[in-house]
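The chain below stands alone and is given as structure tokens, in the form predicted alone.
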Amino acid sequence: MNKLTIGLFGFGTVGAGLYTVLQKSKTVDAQIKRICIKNPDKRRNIDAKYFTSNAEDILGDPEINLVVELIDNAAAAYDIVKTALQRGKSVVSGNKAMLAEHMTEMIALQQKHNVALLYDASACGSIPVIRNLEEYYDNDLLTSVTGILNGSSNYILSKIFNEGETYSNALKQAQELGFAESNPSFDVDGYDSLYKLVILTLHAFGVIIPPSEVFNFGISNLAECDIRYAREKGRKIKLVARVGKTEDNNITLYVMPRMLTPDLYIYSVEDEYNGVVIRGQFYDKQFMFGKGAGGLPTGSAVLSDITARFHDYRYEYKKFCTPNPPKYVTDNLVTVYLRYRNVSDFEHFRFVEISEKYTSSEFCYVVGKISINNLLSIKSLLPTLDVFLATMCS
């Protein structure tokens, strides 16, 4: 491709992070033409002419041959984005949910017009996870993908247990700093990880899941007393999505707090910071490291695909097209922490084993094994309980 031709969508934090970087880079020819806003009346810090607020002087622009999506709606992300793909024209997105929700047919509509979709931004900020596990790691050797892939609740909690700040004072801190929006529950309550993790579990494993089926539970409920309880057993509580093979050769995934020990790679991520584990059956881990917020690092990874997009690289979708991809699977156990007050929310839960219990007159807890399936069929009903939950790790 000799020239790129942005129409660019949205002009957030990370709209004008890659505004920014693009005129910082000297290795791929592209220059935006049109950046579509919501707001035409909000003050900007470059030129009037860029802007409009009408999708169709982009979409119908045949100057235009690179559309990036960079807005919070999913809906209007979708429309934008299946507009731009049927009328020829590759797409660089970040809009995470919009993507987890629709893959399938994201996935057609390249193949039907010949066209690409890119987002390796939408799943890690600035770690280029998604091209490594769709070329590097093209092979049915991997087994788990384990990662801290929300900035936004990873600074919350480095906060708490590194500076000793409450839930509300870092909650606070990280939407002044851009971290976490006004309504913070996308972040928070294991969303934006959750639509990672099914991205990521496409490119790790073949395999598309709606969103809707994985388990998801956030850091909304944290109290004091399990911050306690961390400290007092050596850990810290991450906020960790994670994707796995099954020993039956089938995949498990869910987003859920852990308590991780200092062994742990992803125990020293801090900040705004995401990490990644990759095992393999044969390299043992590897650790995939770096910012997962802010409009500069994800703005450079939009940059990134669009320089790839420059040298026409595109998904292949390799995992995705075999004939016999892993089944997802949901019956399997695992240990966790549940703090609760009330008996009546405790009864939700059904404990297969537990190991260690403790009760007061201020709150109560277990550790336990239950399966995915009972945490599933009460998902949800958890956002009414007062508990607070987690998995444990050794």
Second form
Number of protein chains: 2
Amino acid sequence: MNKLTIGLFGFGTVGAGLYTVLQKSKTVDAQIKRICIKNPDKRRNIDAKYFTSNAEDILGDPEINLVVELIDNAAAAYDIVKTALQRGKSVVSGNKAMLAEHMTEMIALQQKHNVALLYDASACGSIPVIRNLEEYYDNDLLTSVTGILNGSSNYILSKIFNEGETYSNALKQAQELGFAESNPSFDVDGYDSLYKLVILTLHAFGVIIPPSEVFNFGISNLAECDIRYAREKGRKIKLVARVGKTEDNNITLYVMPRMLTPDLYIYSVEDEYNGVVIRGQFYDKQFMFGKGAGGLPTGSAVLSDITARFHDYRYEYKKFCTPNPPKYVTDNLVTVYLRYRNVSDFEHFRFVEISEKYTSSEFCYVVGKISINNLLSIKSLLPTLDVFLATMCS
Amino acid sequence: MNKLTIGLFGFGTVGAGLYTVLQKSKTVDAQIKRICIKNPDKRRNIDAKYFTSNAEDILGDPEINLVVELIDNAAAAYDIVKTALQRGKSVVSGNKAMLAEHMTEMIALQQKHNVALLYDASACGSIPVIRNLEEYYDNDLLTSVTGILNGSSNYILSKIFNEGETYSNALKQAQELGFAESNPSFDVDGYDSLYKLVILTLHAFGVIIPPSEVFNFGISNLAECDIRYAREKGRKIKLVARVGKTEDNNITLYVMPRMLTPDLYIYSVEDEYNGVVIRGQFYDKQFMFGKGAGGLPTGSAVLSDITARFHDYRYEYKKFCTPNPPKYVTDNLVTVYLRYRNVSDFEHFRFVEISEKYTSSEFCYVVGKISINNLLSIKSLLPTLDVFLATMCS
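One more: the block was the form predicted alone; return the form predicted in complex with another copy of the chain.
Starting with the chain above, the whole complex follows.
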């Protein structure tokens, strides 16, 4: 157990949260030596001597033995993390986009340079989901992981559903509270959830899936009529990510809004909280719940990664290293609610079965079964259509 | 990573559950070689060649490198686990009573003989609470752990509160379903929760407290009038164990029924489920929830301990090894509901402050503040009194 000398990249909500948390915690012999930031002229409330805008001041400092990367920009994060690992420095990262896009390379770099890359804080803020999937649910009994993985879209949906707030007001509030990323589309269009889901899928089932091959649809098209529909059926809409085994022991995954009934655990996950339901063959379901956004909760998740490094912990990628990992399949069906206004929009969707159909001059909807393949094939088209999509299954 | 050859002690609900779970899981190279049971004549549905009633057939077999101890009897479990550790065999144990009573010795034995003793399955069935307290919440930000730790008393309370079942019928059902230990007092009088709480306290705060020094009170005195009181106030009664930091950074703990309001997470933990709320300085609260009783869920928790051994995992008792662990104090006050029928019973309780008082010919109650010290001083007397006690705090 060596003293950790930390070089920190980024001093936004989470970076500043980590700084506060580290000052309060006396257990770990870890100190931030330098902080690399983009804009050196911005006023900050800690001593200016810590700050630099030259990455090399951290990456080239032999005394710094742990790099903590908490910046927004995925491309810059990739360069930082890669260089740090290549120079024999272990890394704690919170950048889900970068991790999800470069996971194969990141695993190889860790092995080649005998260093560790930890990123429990990258998914579900303060809930230790990755660590538990890797360590505790490390056998093949796991059947699915379903969760609300994005605190800011969940905060927005809570404000809309519980307080009758408008979408744009709710988004503004989430940003003011530091829950939303600088680019709101990242949160509300389901990309943040998608990247996290890709990371969870690796630790749950040992499979790396390129994010671009996974279907994601967010909440930015949510309209008054969709909210009304959900309310009439006694449901709430939440943005849900899911990976699960299929009947033939392969896996399938997607991110979509879901019409939730009150009997489900994640129905009660409100505001910036995240909640994950882990199902397995013999233990039925387990539920983990906690704050998924905000500087201090996420900062304390980063602290847990730091203390884990203090005890020499690293992910072993146990399931990734097993001989026959499951395959990723997309030919399975999901039951969805599709709201549309123009028949021309509807015609892109190839429903296999329709159980409900409603038409009016204001809006129309169908409830029916559609394949993930079909949804994937029109993914790039969806932002141009006036439709809202939500899964109906429980 | 060596092949695990397991010697199993006990083939009750959990032992048989583990056998089923191990047969289904293909990830781990682990096989049960022998099973030691008390009664060799009992009919069992697996091959008789596995069974022995001679412990030495397991403890003396050099091929067996992991002993899994799943018996009820704490004294016998102590002998088995101690001998196994002394002979260099690692152990997975589910015996909370034995563990709580002998923790100091068990830690020393592990160190002396360089072996591991894992027991995540001993607390909260399928929920990985110990592992998370040890690994993820391994810093000093943790402030309290509060939970429903006993599946069978919770099952009984759910039947009583939700289905109007009588206490004795509900207990009978819990036993038939294999949720209750062979001695029901273990569950319903809070001893099971107490032992689990002592184990959680070690991993949460690094302190070993003898179970006899902790106040526990169960549900066996619960009367119709107590249920009515809770219902009138919109509350439910659950058996709750709690360890938390005091204002001066010491810790206090107890097991008592609690009058819960619907806004609390554990209010919704029903039947044989367990739920634990972990609070910390910066992440507010986290909730973990899952099945806390039953052969298969607990069997899969034992499997997680077994696979952890496969990867050479051991508890490091990180917080136990820190220089200044918090002190256990009992001079703090709790707000309780005390129901009694005879003034002579009431007179044993030294309330510091009384905020409500109700008397009638049928029963009386007070709500007020009392010190844990006072409760501890009359602990041995309580089983002889016609009183019911529940904490009121949230």
